[in-house]
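The data below hold one chain only, encoded as structure tokens and taken in the form predicted alone.
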Amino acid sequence: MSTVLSPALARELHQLGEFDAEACLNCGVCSATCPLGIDLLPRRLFRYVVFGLAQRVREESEAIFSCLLCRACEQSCPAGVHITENVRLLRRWLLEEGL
């Protein structure tokens, strides 16, 4: 399967709300503090969005909907990324996409 880039993905999410995944430093602190131990969220997931890898985001829908939205990751984020709101917007996007 070939990788399909969708540069419009981040723009679509910005239209749904305040999406600030571009500010992610990809440092991994968020993954270390996740009570579920979901390594994907948010560091790799946000990179998928920034790079326009819409299919990769779709493939990770189970992890996106598994997030507790507890904000543990957000409280430890050195860049101040609104991780919980970003995950909510990704859920909304996935539902609108028919997933």
Given for the second form:
Amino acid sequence: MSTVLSPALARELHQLGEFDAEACLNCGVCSATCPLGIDLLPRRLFRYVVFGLAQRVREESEAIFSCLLCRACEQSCPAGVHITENVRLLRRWLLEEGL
Amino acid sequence: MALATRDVVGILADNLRKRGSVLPISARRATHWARELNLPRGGETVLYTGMMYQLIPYIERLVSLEQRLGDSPLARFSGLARRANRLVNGIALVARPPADERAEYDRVPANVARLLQQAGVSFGYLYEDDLYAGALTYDLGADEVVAAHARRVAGIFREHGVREVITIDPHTTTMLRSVYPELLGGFDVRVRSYLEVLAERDLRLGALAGEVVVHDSCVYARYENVIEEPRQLLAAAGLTVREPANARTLTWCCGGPAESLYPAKAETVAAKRVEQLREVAPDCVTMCPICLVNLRKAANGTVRFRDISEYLVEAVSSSVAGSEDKRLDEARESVS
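Instead of the form predicted alone shown above, give the structure for the form predicted together with its partner chain, please.
Below, the chain from earlier opens the complete complex, with every other chain and molecule after it.
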């Protein structure tokens, strides 16, 4: 199956709010501190956005809507990424896409 | 099989748009806690409950129903449920918590009102205009619906001449203090948690004894920097405050935010937090209705969870009773 890249994805998320996933260093501290232990969130998810993998984002809607928005990840993020707001904007994008 | 996310979010958003709350309960139910307090209507400073504590028993009934439906073949009809809910207030039909459960959660806003009165704070209450602030719908990403609701709440504040709001729970606090200014492009109302208001007042406390472990709400600790105030008040009440493994800005979530869509995941997170708390003390203080109900469920009676307002009201009552006794003793001495 071919992979479809959508350069519009990141642009659409930036239009929805202050989406700053590009600042992610992909270090994994966020995943290590997540109470849900979701290894997907947020670093791999943010890569999907940066690379324009819209379908991969859609496939991860359960992980995106499971996030507690508790900010435990942000507390330790060395790049100061607004992780929970990014996740919230992804929810908004998914809802507008009709999930 | 879980219920379809779009339908659950859709029902909550439809309710907020059409009925002013994600879980619409009658104004009589939402304001029942205030019936004996004779609080003035409106005013420059108001106590704003955002209906959070009052809604908890209804939320629990719905989550339980959601779990049963999610495990049954009916799960595939969640779209139909959303369409039906647009016509009829489904909450009123399916969520009927018992009176004692409602009374338990109603007690918290009443406690807070009494504490503020004891501290000499002048405030009013908006009664049927005290609306849910929109936290859950905002968290789920339904921003347009929440923005429209925020405009409605801001209009109510303008109409009543409200300049300062005292909140009871962290979710309403962050919505009004941090989210509304963003959504509305400005919001000229001062918003403070009652814990912040009480901490800066000379509230006469004392006479309680024992130790408690404190569970910080993620929203208070990491969104709103309300960390020292509850500890200061509990210590002033005479309690020894102990800290769990994850405390203050490193607090561990109660799991509650996942409950509306994924109750099983919420339970797993809550169970881990209960373990951390149980290792420290058998009595735990919470300051958020969502933390309270989720941790209580997960603990199944092995840890005693109580809202911070329960401790503070007890401390004030015993302090007042102690002063009364002292006055009586002095009067007796002067007579003899």
